[in-house]
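First, one chain by itself: the form predicted alone, in structure tokens.
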Amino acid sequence: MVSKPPAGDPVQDAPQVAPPQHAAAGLPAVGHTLKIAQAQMGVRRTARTLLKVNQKDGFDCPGCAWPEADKRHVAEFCENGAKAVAEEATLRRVTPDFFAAHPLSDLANRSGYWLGQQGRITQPMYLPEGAERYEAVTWERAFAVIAEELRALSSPDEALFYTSGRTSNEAAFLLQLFAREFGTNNLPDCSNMCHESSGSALNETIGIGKGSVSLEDLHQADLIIVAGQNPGTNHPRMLSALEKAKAAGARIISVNPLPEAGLEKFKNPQTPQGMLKGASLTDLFLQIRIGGDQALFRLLNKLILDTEGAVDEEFVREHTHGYEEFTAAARAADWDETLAATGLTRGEIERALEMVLASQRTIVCWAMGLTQHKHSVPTIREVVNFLLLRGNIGRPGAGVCPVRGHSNVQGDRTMGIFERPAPAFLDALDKEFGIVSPRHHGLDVVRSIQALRDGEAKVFFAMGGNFVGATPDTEVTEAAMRRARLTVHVSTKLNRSHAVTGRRALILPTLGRTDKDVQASGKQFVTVEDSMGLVHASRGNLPPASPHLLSEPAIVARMARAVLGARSATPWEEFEKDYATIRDRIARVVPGFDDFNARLAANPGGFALPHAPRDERRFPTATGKANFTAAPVEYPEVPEGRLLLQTLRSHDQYNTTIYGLDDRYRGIKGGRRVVLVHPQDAAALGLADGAYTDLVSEWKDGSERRAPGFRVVYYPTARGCAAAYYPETNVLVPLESTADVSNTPASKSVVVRLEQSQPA
């Protein structure tokens, strides 16, 4: 028996709080996984579905982008991956009757959790101008509405085409092709909000904006530094790789403002010993102050330079550029400033240095804790400096490891979803399709919102995702979206973005990863690229949630035919019938995809894309070498009586998708409006554990933003720091508060004051 979705919106402002846990996974994770899966899918469907997750003949998990080993476990998924699969393979349905019963005003007042729990959308839905309710519409009418609005634009640059990281390579390639044939490079994507800082820093320093390590490198490393990342919640399968590395002798340093259960101990549910005893992972926990990472790595670099024989002088001489300028900046690093910026002790940093000097093969992994600050790009450049000093790029067991979130966010960028495409990519695209792509840069996420706000963009098309829920400055973003003439969302399930619409709106329901995809030429599969540059196939095996669904490639192809009409010579109909024909074109446009279809057939587990720094120690930068960089050390400064807030996910959450109202590892149950504060900081502010407070962000321009009704939870955070969940706290981050160079929202360093209040 499958449970019905919640009938009413649950109260979210009275959470129960228990002490945080100190181990991740284990039997509780197994039990919670089965409970969620069976509630959404039932017993038989749960077994049929989960046994196909991440298998060579199965489908790619729609959750994170962590890679699979060649030899795969029968249960090749984690707790959060199972939740993502269950939500997509649910038996719950959102039919036209649901929309008839719930006007837009009602949907707008529902929580994201409630919306997501209603189930799969079954038919295309249309909101006419001035209407209160979505109504069922044919696919032909839906594409006619899109064509009408796009053709009426004064310029193609008044349209925005957003892409979520769950979009397949094939659909992403078609979407960017359509956008460029239409005449715009306005291709914002979720990378703009997460790892854009990583790509900006890595492209400049090593010549490619991707990580340089493989799964096998992690297993071979002597030292792994995990900075600004919580794998226990966000990438749980990474814990298995860390466990294997530890068994082989690796040591692990965790750098994080919060203690994270998964990095303390991992109880591997795939082995009896793991379930019973578990493996301690972290050898040294550096509880850093938010935003202090650049200062930490800068001082470590100074100390390496000051240690005789510590620098790999041959590597530096043969493969790097800018060493002299870098060393001058590094040698100026100051102990007192570093201790103030990081909140660490001298002894902790000296212990970290000992571990660094003892390692011949070092990997640095990071995620949003490093990428979402004003100074994120120079921080990641400093990480690269740290690795270059000892020759730790292009060596087995060593390198840079930005850990991506969504399952194909890296692949979408590889396919050309980028507002600032390389001229060589556009040249290849134009040659292949006989088109003339625009050469001027398009708009990223933040600039897209600004364009909607200012009336400069009029049509918004989203391939997946929850744009309104994921972006900063909630009130400004929602007002901007409502100024659009048309908003279109290609979706499997409901989210906040469907309730915040332009004058007209469309919801186009699509097949998910778990769904069987049959087109005119037969059963199809799509491909994805994981966080380490491996490309593999994904094949759904479940009957589609409704006979009215279209695949993402089919939606793009039909939209292109409706909009471009006879002026397009691109074989859109052929692409819809047979995805192999899309892959043939990708092979001729995108470097590294030669013989795409043949390589997939010969390698059921997938194949690795070329990576010059990793494979050849060749660095395709402007200088032809890996670039050392020098930048002033930056870190947030917090006035007296204020705290530095980071936004984060709960354990029952993936990005903006809320699976439940618990955060098991942090001891939070039945609520999300909580703020985690060190007991001494809370006491100094006169706030008792359990008190309610408004979070008020303060910015240098004098502006303030308020998120009301958060329960204070005493928690062992770094002193002077606090944490709260997004998207509830997105309202606190101004649209203009972004990282230098990358323009990523600075959601991890928000100066706030806490004003006592009542529950929201």
Ligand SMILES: Nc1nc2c(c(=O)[nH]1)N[C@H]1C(S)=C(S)[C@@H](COP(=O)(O)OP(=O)(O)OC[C@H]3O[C@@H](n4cnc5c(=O)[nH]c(N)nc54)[C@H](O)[C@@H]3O)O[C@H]1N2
Given for the second form:
Amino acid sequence: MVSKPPAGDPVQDAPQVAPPQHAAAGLPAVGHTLKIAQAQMGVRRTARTLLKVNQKDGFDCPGCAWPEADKRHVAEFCENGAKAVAEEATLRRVTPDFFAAHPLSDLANRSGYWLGQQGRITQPMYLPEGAERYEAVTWERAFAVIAEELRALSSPDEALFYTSGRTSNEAAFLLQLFAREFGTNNLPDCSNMCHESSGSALNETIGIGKGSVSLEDLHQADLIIVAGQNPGTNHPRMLSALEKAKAAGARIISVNPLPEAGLEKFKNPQTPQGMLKGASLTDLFLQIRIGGDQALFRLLNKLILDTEGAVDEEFVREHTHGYEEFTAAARAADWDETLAATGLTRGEIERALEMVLASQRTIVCWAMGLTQHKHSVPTIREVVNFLLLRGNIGRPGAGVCPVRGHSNVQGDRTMGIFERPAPAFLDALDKEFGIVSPRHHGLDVVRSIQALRDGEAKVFFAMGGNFVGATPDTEVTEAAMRRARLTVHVSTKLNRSHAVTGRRALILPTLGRTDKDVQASGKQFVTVEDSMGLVHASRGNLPPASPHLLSEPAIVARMARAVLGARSATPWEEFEKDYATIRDRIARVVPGFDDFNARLAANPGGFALPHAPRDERRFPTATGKANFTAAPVEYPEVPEGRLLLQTLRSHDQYNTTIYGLDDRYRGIKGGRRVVLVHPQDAAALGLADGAYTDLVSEWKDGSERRAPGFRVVYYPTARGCAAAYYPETNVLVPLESTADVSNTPASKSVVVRLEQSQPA
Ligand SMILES: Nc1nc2c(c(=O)[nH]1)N[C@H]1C(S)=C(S)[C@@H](COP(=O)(O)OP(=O)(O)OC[C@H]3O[C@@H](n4cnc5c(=O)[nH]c(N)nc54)[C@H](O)[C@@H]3O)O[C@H]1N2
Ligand SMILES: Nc1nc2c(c(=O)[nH]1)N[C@H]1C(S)=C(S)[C@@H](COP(=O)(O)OP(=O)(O)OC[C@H]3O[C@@H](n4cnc5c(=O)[nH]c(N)nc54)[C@H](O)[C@@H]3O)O[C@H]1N2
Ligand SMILES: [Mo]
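Having seen the form predicted alone, could you now give me the structure of the form predicted in complex with this ligand?
Okay, now the whole complex, with that chain kicking things off.
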């Protein structure tokens, strides 16, 4: 299988390379932000919009899920948040004329960057069977097409309802209600590709799949370990929290195969002092080999057990289960095996241990570097073992901190967007609405693709996102999507998923976070939940990108009426008119949301959801205690002459949305088809810096996948490892290569061969 870059792209991918930087944010970041924002929004709109980001009377930044401090800055956004806002609040428009000028074959030949740059979609568009072009369609007709196809299915389980994590609580609640009234739990979401491994590991061990720390905890920690995360690019506001923690005396260990600029030094653009000098963040950099984290934490656990008085015995006795089995496994940890798995030295691990033992309050933060491997779930369980040993859960300044991606991905799950819902959740839903939800599990992202591929799923509906762009095994996935009878995308901007369609297709344009949302009862707001379980309101203030847009809750409500008709007793019309009525229902179905509307009114900054381990050291697991686990240690084995490739984000992208072709901190400019390789590994493979290579992934069933024409960049990554950007490299990730238990695509461990070639 070979995947070439789309040929119709006018933008040349011609990377230039300079040495990587050692500090993040500061003045260049501010200048860069304004340039990008003003190109899309103009000067006045830029000022007016950016001043509302993350303010109590404004909208939640559509960038990441990092929380806002209670005391806000005037400019409570980061460089990359501003890019996300500019991308949505752009003045560019994609009208029906655009679709008349660009047939499907043309759209399919464009890069994701080009598609995104065309602007906001203004009208519902329909691609009839066999047609070459999308044509404008009324909303009524669009919903009639959906109803026709959904009603024609032989089982509700032939439909798939995907959600990307930007969707509000209100829209997500309605979507899962609709799916269950319709009769399926097929609610795959972006979380399946993202923090599913965290949720799986945490649910089992501490009884709740969410992080246990607040911003205040970070500020109070003695030691913060940041593993498998690049906050300088993906959660820049986190750097302010790390800076504050450091100022209060915390130490930071970074565990990463790459030396990421943001973790080295942070020049806070919000303080004059920070702008000039900047604060060093990392005290100890553990340049780990990809996939070595479970081995590292296992050995640290053994070393803690071997140290007199290091274990919090009272906590272990009162609050945990499975200690004996765990200690037996941990005591067997082996230095030599750990050094081989991690690529670290004995001295580095001993230094880490000293810092761990000196800390009374430890937090571990992580993101995709820990979640997207075959052994991600046992890796995160080992992190939990590590924290439990010293009683670091459920006390100030300590805990687990999975740092979420999309701005409301955590809230969507809370609202019931999950293919394997808890029976108690369905019971509450059924009682509230007088329905009978299906109890059998639905399909996650990977299983949805398999079902489309095998003809078992026939209608695909997406509430946001870019399904074919974000999922693995691009060629398999695109072929699968083309087999669908109908594909529907609720979207703000064009992307690859609009060009790779089923037999019929619909694009339903919707309001974004920045748009004002007015319904029959007046101006509406929506709510979101951040990475630390804080729920708050989000209000857009810009005139909508077009008068033809419907909000996401309105789209679900109208779809439900068209599809379910008299079968449904749910007041969909009322929900569309007044979102407060949706929140009243959420309050009665979802734990922690009692008096939802009243609490929002009383707390403009939002309120925190309950979290039993954090709040009362209570662990709602099967054993009623926090569970130690004792999985065998795993790490990827890489055959001779091959490298282990991770697929990651550049500084100029938001997942599949490409803002530009630079990755400033890593010294890359003007192109994305680069592969970062350690100079000695590259030399051993006979590849000079600047040489071009094909990336060929080798899967255990003997199949090969190829991404052609990547410029080799000599880069100080861990030995034996390589890195290249997603989504260009998704083609290399086999659909079957997933994490055990969570089924998350193993996008951070792809065995590749590098073959000398030329620019694609
Ligand atoms: N500007 C911007 N912000 C974003 C996004 C975006 O695309 N752009 N995406 C959002 C989303 S949905 C998400 S999920 C988050 C993603 O946030 P991140 O997880 O920070 O994103 P990645 O670029 O995938 O970076 C993975 C990091 O893990 C490291 N890593 C890779 N493999 C390993 C390993 O085996 N062990 C260790 N210890 N480290 C490893 C990589 O070197 C890299 O630093 O960001 C969110 N915020
Ligand atoms: N190889 C590889 N693959 C990965 C990853 C990786 O690290 N490596 N990361 C994975 C992760 S962590 C994630 S979260 C997924 C992301 O998967 P998705 O969430 O599906 O992808 P995005 O690129 O974030 O989706 C962008 C699209 O969302 C639409 N959109 C934007 N705002 C709105 C809105 O307000 N409403 C609606 N309805 N639509 C909107 C726009 O049309 C835009 O084109 O990708 C995963 N895929
Ligand atoms: Mo994500």
